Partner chain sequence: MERKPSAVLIVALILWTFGVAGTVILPLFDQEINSATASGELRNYPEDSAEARGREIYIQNGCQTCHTQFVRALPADTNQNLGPVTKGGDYKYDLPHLLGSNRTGPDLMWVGLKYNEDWQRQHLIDPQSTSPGTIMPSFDYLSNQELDDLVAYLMSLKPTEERLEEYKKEREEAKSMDHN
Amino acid sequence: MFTDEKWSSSKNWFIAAVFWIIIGMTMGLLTATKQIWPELLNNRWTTYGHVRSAHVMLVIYAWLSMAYVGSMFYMIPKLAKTKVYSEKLGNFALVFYNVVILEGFFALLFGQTEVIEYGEFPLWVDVQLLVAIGLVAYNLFKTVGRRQEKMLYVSLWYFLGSLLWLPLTWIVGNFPAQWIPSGVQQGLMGWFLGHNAIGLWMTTVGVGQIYYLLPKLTGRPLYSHQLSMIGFWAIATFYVWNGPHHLMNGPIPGWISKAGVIPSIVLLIPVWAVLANFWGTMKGSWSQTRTSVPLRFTVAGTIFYLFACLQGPLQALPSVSSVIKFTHWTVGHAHMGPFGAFSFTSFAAIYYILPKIVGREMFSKRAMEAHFWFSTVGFLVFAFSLWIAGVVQGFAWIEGVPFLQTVLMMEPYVQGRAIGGTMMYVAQFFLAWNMYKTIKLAKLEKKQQAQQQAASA
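Could you put down the structure of only this chain, in the form predicted in complex with its partner chain?
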C-alpha cells in the first residue's frame, strides 16, 4: 500500500505541507478579518478563539513541520551519502501524521483545547502526534546510522538535535496538567513548550536548511565550519532557557525571571555566529539572487531571521517588554520567525529539491517570482502594520487611554494587517499551482519516455 519509490517520502511530505499552508493561512486570514468584522462566520465552531488557535497550530505543526520533514527526507540521506532507511515507513508516518493533524484541527473547532500556546491540541491528540514524530525521528536516525560519509556536515547536527528536542519538549509542555502543581508552575511548563517549539524545532531545522541550501545554490563552500559549531552549541545551550521571559514582569519570582531573561539576551551570540556564516558564504554571490528565486528566498529568509533575532533579545529587556507585551507587536514578532524566516527557507527548499526528485524543472518561473514578491511585500505590509500598532497601543495604555478607545485607534493598522495578509495568502496559490503542474508534467514526461523506449526497442 505504501510505496518505497526513491524520494517518495520527501515529495509526499511536501505535497501535504503545501495543502496545509493553504488551509492554515485561510484560518489566519479569517482571524485577521474577524478583527474588522467580528460577526463574520461567528458561531459555536468558528468563533474567533477557535479559528485563531487552529491557525497557529496548523501553520506550525501542519505546514511548517511537514515542509521540514520533507526537506529532511531529502537532505539527510544526501548528506549521509545513503538511501532513506525506509521510504515505506516515511509514507506511513505521513498518512498517520495527517490523520492526527486533522483530528487536532477538528478538536480545536469543537472547542477542545489545552490552552497552552503552540500546544493547544488536547491530550489525546498530543499522544498520537508524539508517536508520529517518533516514527519520523526513528527513520531519520536510522538513515544517519547507515551513512557512508563519515564527516557530519553542520546541517546534520541541527537536524539530529531538532529531532531529539522536539519530542522531548512536546512531552514536557503537554504533561497531563492534573499531575503537576497548577497555576504559574503549569504556565512555566506551557511556555517551555511555547518557546522551544520555536527555538529547538522551527529555528534549528530552518537554520540547518539554510546551511544546506546556501552552498548548493551559490556553488560556494561554507564560509566557516568553526563558526557553525559555535552557533549550534550556543543555540543548544541558551535557547532552552527562554520560556520564563513570557511571564516576565509578572507573577514569577525574580530568580526565575533572571534565569529566563539573561539567556534570551545572550542569544545574540549564536545569531551573530550563524548570520556571519551565512553572509560570509554569500560573498561574491549576491548578484545571483537576481536570477535564482530559491536563492532569493533563502537570503530574504536570513534577513528576516536577523530582524526576528534583533527583536527577540530586545523584547527580553524588561523595559521594552513593559511597553510592547500583550500588544499587536507580539503578533508581528511571532510571524517573523515562522513566516518571514523559516517559511521562506522552506519555500527555497521545495524549489530546490522538488525538481531534483521529480526529474524536471519547476513548471513556471513567473509563478515563482510572483510567489516571492507577493510573500515579501505582503509580509512587510503585514509586519509593519502590527509593529507600529503595537507601539502606539503600548504607549496609549501607559498614558491611561481607556481600553475601548485603544481598540478603536487600532482600526487602520488591523486593516493594514489584513491587506498584507491577503497578499501573503494569495502568494501561496502560486506555489500550490506551480507544484501541481510540475509534478503532473513530470509524470506525463516519464510516461512518454517509457513509451518511446518501448517503441524504439
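For comparison with the form predicted in complex with its partner chain, would you give the structure of this protein in the form predicted on its own?
Just this one chain is shown here; partners and other molecules are left out.
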C-alpha cells in the first residue's frame, strides 16, 4: 500500500473516494426513505438524526474530499512539471485519512456529534482529521516547491488557496466552539465552518478542477487568465463573510444579518467572472459534449454551479428567507453544490485522469453514458421535488396551516425525492464497476506485455 509507484497516490485516493460515495449515498438514500417509512431500521444506531449526519459528513469529507485530493495528486504535478514530492507519504496519508473517516462514521452512528453542520465529527476525530489534511497539504506544497514551470497556472492558485483555507476553517469552526457560550455565538461559529467548507474548499477546488479540465478536454486555451485572477481574489475576499446569512430572521443582531447579506450579493461578481471564463473557453467546442462524457460532466457541473450561485444570494434576502427557511427547499439547494456542481466535475476528473494513470481507456463508454444520465435526471427529479415542496411548505406555514397537516402535504414530494435519489445512487454503481474493470484489465494487459517482452528477450 505504501508504494512509491508513479501516480499511485492519485489512483488510490480515487478508488477510496468511489468506495465512500457508495457508503455515503447509502446513508442518504436511507435518510430519504425514512421520510416515507419512519420505522425503517429504527434502532439506536440508525435513527434519522444519526444517519443524516453520517450521510452529510461522508459525502463531503470522504467522497468529495478524497476525489479532490486524487485530482490534485495528478493535476498539481502536471501543472508544476514535476513529480509528486512523495507518493509514499500520499499513500500513507490516504490510509490515515480513511481510518479517521471510519472512526468519525462510527462515532456518528453511536450518537457522538458536535451538532455543527459540516462539522459533526466529535473533537477527538477533528484533531486527527486536521493532521491528515496537514499531511496532504505538506506533500502538495512541497511538490509545488520543486516545480520546473515558472508560471503559476490559475488551477494552482485555487488548489493551494484551498489547501490553506480548509485547515484554517476547520480549526476556527470546530475548536473554539467547545469553549464559547452556547446559543447564538456557537451558531455563528458553526456557520463559519459550514459556509466556508462549501465556499473555500468545495467550490475552490472544484473551480480549479474545471480550469484544468476545460482546456484539456476541448483543446482550446483558457479564455482569459486575467478574468480567472479576478474570480480567484474576489472569492478569497468575499466568501468568508457569508456565514451569517444562514441565520437570517434568527436571534442575531440586525447588523450581523446585513453583514452576511451584502457579501452574498457581491459574490455574484466572481461567480460571473468564473463562468464567463468557462463558457468563453467553450466557444466553438459545444458540439464536443455530444461525444465526450467527461466534457459533458464538466459543462453540466458549471451549469449547476450557476444555479447554486443564483439561489444562494437570493436565499440570503430576508423576504425570501422568511418563506423557504427550514423547508425542503434548503435541502434541494444544499445538494446543488456538492452533487450537481462539484461531484460532476470530480466524475469528469476521474474519467479524464484514470485512463492516463493506468494506460488504457475506460472499460465501457456505455457505462459512462449511463452514469451521466442517471446522475443528471435523478438529480433534477430530486431537486425539483424538494424546491416545489419547500415553496408549498413555506407558504402553508405563513397561512397558518397546522404543522402536522403540512407534513402530510409533503408525501408526494418526499416520494419524488426518494425516486430521484435512487437514480443518483444507482448511477454511482456504473462508475464503480467501470473503474474496477478498467483497473483490472490494465493490470492484466501490463502483465501480458511483460510476459511477451520476457519471451522475446
